[in-house]
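So this first bit is one chain, no partners, the form predicted alone, shown in structure tokens.
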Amino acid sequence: MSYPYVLLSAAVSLDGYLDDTGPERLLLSSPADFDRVDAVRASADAILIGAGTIRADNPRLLVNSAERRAARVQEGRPAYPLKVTVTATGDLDPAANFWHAGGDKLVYTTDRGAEQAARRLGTAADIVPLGPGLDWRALLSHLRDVRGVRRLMVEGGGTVHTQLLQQGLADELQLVLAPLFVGDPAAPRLFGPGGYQGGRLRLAETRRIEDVVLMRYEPTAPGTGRVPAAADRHWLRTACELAALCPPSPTAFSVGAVVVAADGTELARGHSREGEDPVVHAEEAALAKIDPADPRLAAATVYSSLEPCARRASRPVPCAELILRAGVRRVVTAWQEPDTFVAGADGTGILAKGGAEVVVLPECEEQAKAPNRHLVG
């Protein structure tokens, strides 16, 4: 089975909890982290919550920048993420904010829940039943090789949270620590009962945002500490996926790039021969998208279906020297550049002269090769 790249949103207050136990929606976030909130919900393919939370705090759940609504739909994608819930009963209220904004709805439920979800909503959603209870693995399946999901969005709540890391489905938690305290036993926690098997997850970032503090957590290997790959797997597969809308030239490889920043939020993407420049490189057309003074390019990730050239005779700055002027030092790759074009090409020596780190996944090889075939058979 395939799944996507699977990231936890929340914020919480000081002693835990998701919201108290008031009439009106207890706000945690501050106004620019809302705003953050926002980048990652566009950089998603879809963004699930469970019924709970929509009958709970009866979000809209929306894309609100009516920019990256526009590089969205630059990129080819729809305006807006799909929107995912999941229900064991079907018991869904048909006037419920969900379901009348943003783009295309889709709820995972049983079998017996299907019939009571259908005739609540109507042609509102698309409905999916998993069978006589809900099952995360075939769902995330279903969202990947179904409905092209790359990259889901969580956003609540506790149960649905609790039960992704439980199981080990989820590759990012991003947590935002309120500085104010509930107090109330009675109010919702971020996670439920049940110990998390996985061991401890590995801080990878703390990042102030006015009054709120954002840590972005990883699952670990249980034991290891190590970071398992799956987020470099999702990105090198969207980049391999670019590779394969490049226009087919007998004279240069077709590749594509996604540049990554630390907290998972997609920076920019490219392919070879992209727009008017037939001769413009993946790596080369996804940093020009990008401030060169963006604070975030130190700690990002270039993820190329092809290691970068280390030479070229259509530029003067081949890619490598590209993501070292960017002030990039993490590169992720599928398939060293053959000696088709340019004898004795190494963009990986290059890189780590420069003090970059350069991993390349041989499991992605045969799909980065899929679009050169006619030139490397």
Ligand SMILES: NC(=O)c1ccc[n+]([C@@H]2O[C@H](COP(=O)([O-])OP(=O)(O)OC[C@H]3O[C@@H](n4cnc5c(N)ncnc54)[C@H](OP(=O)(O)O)[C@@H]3O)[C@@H](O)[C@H]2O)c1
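Nothing here was measured: the structure is a model prediction, and the numbers come from that model. Just so we're on the same page, rigid core means the largest C-alpha set that superposes within 1.5 Å between forms. Positions refer to the first chain, counted from 1. Compared with the form predicted in complex with this ligand:
- After superposition on the rigid core, the Cα atom of G148 is displaced by less than 2 Å between these two forms.
- Relative to the superposed core, L164 undergoes a C-alpha shift smaller than 2 Å between these two forms.
- Once both forms are overlaid on the rigid core, the distance between the two CA positions of D15 between these two forms is under 2 angstroms.
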Contents of the next structure:
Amino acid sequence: MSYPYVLLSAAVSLDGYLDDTGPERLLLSSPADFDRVDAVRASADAILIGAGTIRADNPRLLVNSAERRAARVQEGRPAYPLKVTVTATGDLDPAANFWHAGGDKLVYTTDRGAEQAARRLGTAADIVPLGPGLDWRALLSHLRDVRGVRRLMVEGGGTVHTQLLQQGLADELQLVLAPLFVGDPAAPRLFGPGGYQGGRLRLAETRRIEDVVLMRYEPTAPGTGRVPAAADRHWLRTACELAALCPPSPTAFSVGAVVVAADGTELARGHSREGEDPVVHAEEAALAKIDPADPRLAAATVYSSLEPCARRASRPVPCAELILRAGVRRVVTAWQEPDTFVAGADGTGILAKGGAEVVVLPECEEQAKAPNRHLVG
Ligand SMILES: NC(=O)c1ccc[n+]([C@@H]2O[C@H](COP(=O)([O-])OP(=O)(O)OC[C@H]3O[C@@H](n4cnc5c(N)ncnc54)[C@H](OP(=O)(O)O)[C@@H]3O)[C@@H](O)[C@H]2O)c1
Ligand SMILES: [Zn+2]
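Requested next: the structure of the form predicted in complex with this ligand (the form predicted alone having been shown above).
First the chain shown before, then all remaining chains and molecules of the complex.
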């Protein structure tokens, strides 16, 4: 299952509110920041908001800059991104601006909501029921596989942002902090209560824009079991970047590996043939940097750009076995080892037999193969 890159975008007051309770939308951002948001919209294939934001703010969700629209068209994309909303009730006002401007419209809803939405909207939007409830993973894979959306911008509100973050589905959070207070406990908050995965997010950037500050964060906590999180892709891409650092070899793959604790702390990283060791494998190199007694290993994930090896000529213990011996029970990889050097190698089988979950993220396969083109064509 592959998903689009999911970018959450929001502006908040100093006391963490998305809006006040007045009838007008509270302007939190500055003019230059609205222009930045316009550029982010232009970069997206689709923009999603919850039905609550349509009702509260009646937004158009356009790309306002004519140059940006022209650039999109030049790239062979529609002038405006697809506009997407989610609703359980189907209670959508057909007169809302959302339906009357910008790109194509798409409604994800439940089986029950679909009837109501169709009654209200007629042909103004494509309506996609996702079953008795709305499953975000089903929504994201539909967006990617059926609608071709590779980059999704989510512009709120808090109910939607909270779910995507709590379910580990956000790749990035772009948060603008506005220098004012709302001070009304009845106002909507950006993030609601509930279980958030992992510990600290990575701060990717801060930028002053007039009197507001943009902060870009990336969640880092791995998924659990077979269920991938957006952060799994981030770490696997990091492993692929490490693979590109390997000294090329005609007789061995270039592989990168990262070991990450359940709270998103990086424990170690490594790549094939690193340092003075001409035969070391990526997972082996990374695990060797961690104290074997580290209690975080039991709930850690090993990210390896290539499936961990099952047999190797250079050392007695293959990486799949090293991973199990380290106590790790979750492995995320981009592609399965081909028969280039070892016929029928089944690192995944060894890991599974040892009780480890192996997750393959095919969206990283190209990047993982890139430094191995001379071996696999
Ligand atoms: N400052 C900012 O950057 C910013 C951005 C956006 C919004 N806002 C503010 O946020 C407020 C609205 O936030 P909100 O949290 O009430 O609204 P929201 O997140 O936009 O929408 C919530 C609605 O979306 C639908 N929905 C959400 N999750 C769903 C699920 N899993 N399954 C089915 N339907 C689902 C439901 O619609 P139904 O009720 O139709 O079933 C739900 O009531 C407004 O005050 C707005 O001004 C601020
Ligand atoms: Zn190996």
